[in-house]
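We begin with a single chain expressed as structure tokens, specifically the form predicted on its own.
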Amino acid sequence: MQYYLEHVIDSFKHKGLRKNLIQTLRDKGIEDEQVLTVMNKIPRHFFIDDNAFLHYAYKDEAFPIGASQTISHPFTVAFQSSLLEIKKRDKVLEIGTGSGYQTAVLLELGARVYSIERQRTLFLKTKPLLSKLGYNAKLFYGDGYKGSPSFAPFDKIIVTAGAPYIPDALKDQLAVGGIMVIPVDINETTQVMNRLIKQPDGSFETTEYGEFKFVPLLENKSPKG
């Protein structure tokens, strides 16, 4: 696919910077070559608003995207995506569309993506962006804590904000054998990455994968613009 977005193109320079980023992710321990291949394909700079900051797109850093939200570190995106073990045609619920970058990664991995964003300004910006880039996901403006029961069950669920607890609604919407990846608060600024696998009896096998920093998943509040 040839990527164009208004006056921004995916140049040879961008491709070179992206290749270097992928090597950085390998050096930091990402081993899932399918995830790395997909991330090497996607122009992350298209998901950052200000052209003046395009040189930040291929650093392993988070970056503000408005509405007090950020585009996650590439390492975090790669790590969560790897834990999900996406298979072709998996139905994936994403809580926190944000810039749409993680959405694009999931789609390129072959998933069918249902994504919820509670910040209206981001929802209105990201929905047309993904469409312009040729990505077809079902995007919703709403409360991520409630998930999307109308489309459940989901093979995989990914939460891209720090949650104070794991919402029961999301557990209920995960298919048996399905995987949920969610960062859970251990204090106000730090989360532990959790991976849950739903068992036939409805219980969950839970594994923790170290500390990360996410913006908060706001609780019991109506969506805001």
Ligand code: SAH
The other form holds:
Amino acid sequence: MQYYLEHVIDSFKHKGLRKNLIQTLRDKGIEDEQVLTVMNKIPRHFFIDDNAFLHYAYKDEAFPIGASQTISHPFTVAFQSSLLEIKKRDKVLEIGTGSGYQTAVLLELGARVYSIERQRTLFLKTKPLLSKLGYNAKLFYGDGYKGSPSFAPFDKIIVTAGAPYIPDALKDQLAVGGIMVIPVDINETTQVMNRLIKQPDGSFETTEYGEFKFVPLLENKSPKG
Ligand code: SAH
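Counterpart to the form predicted on its own, namely the form predicted together with ligand SAH:
And the full complex, kicking off with our chain again.
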């Protein structure tokens, strides 16, 4: 794919910085070659709209994307994507579209992506960006706690904001054998990454994977811009 966005190019410099970032992710323990390959391919700087931050795009850091939200750390994106074990044509529900970067990673891994964002300004910004880049996802403006019952069941569910608990609607919308990756609050600023696998009897096998810092999954507020 040839990436192009007005005023923003994917230069050799960007490509070099991206290669270094991939090495950093390897050094931090990411082993999933497919995930590393697609992250090496996608120009992360296209998803950061503030020019002042462009040159930071390839550091392993989170950055503001407007509406008091952040694009997740590359390590976090790589880690969650690896835990999901995406196979071609998997139907994936993402909660928290944000910048659209994680959405692009899932699409490049071959998934069919349904993504929900509750900040109207971000939804309105990211929708045209993804289509300009040639990415085809179903994007919804709405409340992630409710999931997307009309498109369920999903093979995989990824929540990209810190959840106070695991919403029942999301558990219900996961297919048997499906995987959900969700950071669950252990205090106000820190979450533990949970991976749930749905069993044939409807129960869940849950494994915890280390601490992360996400912006909160907001509850009990009607979506607004
Ligand atoms: N996947 C994003 C991460 C963005 S940060 C990326 O790669 O950039 C988390 C996002 O979750 C924010 O955009 C925030 O607005 C959104 N969010 C918070 N609460 C939500 C909810 N209840 N439903 C859907 N999205 C929500």
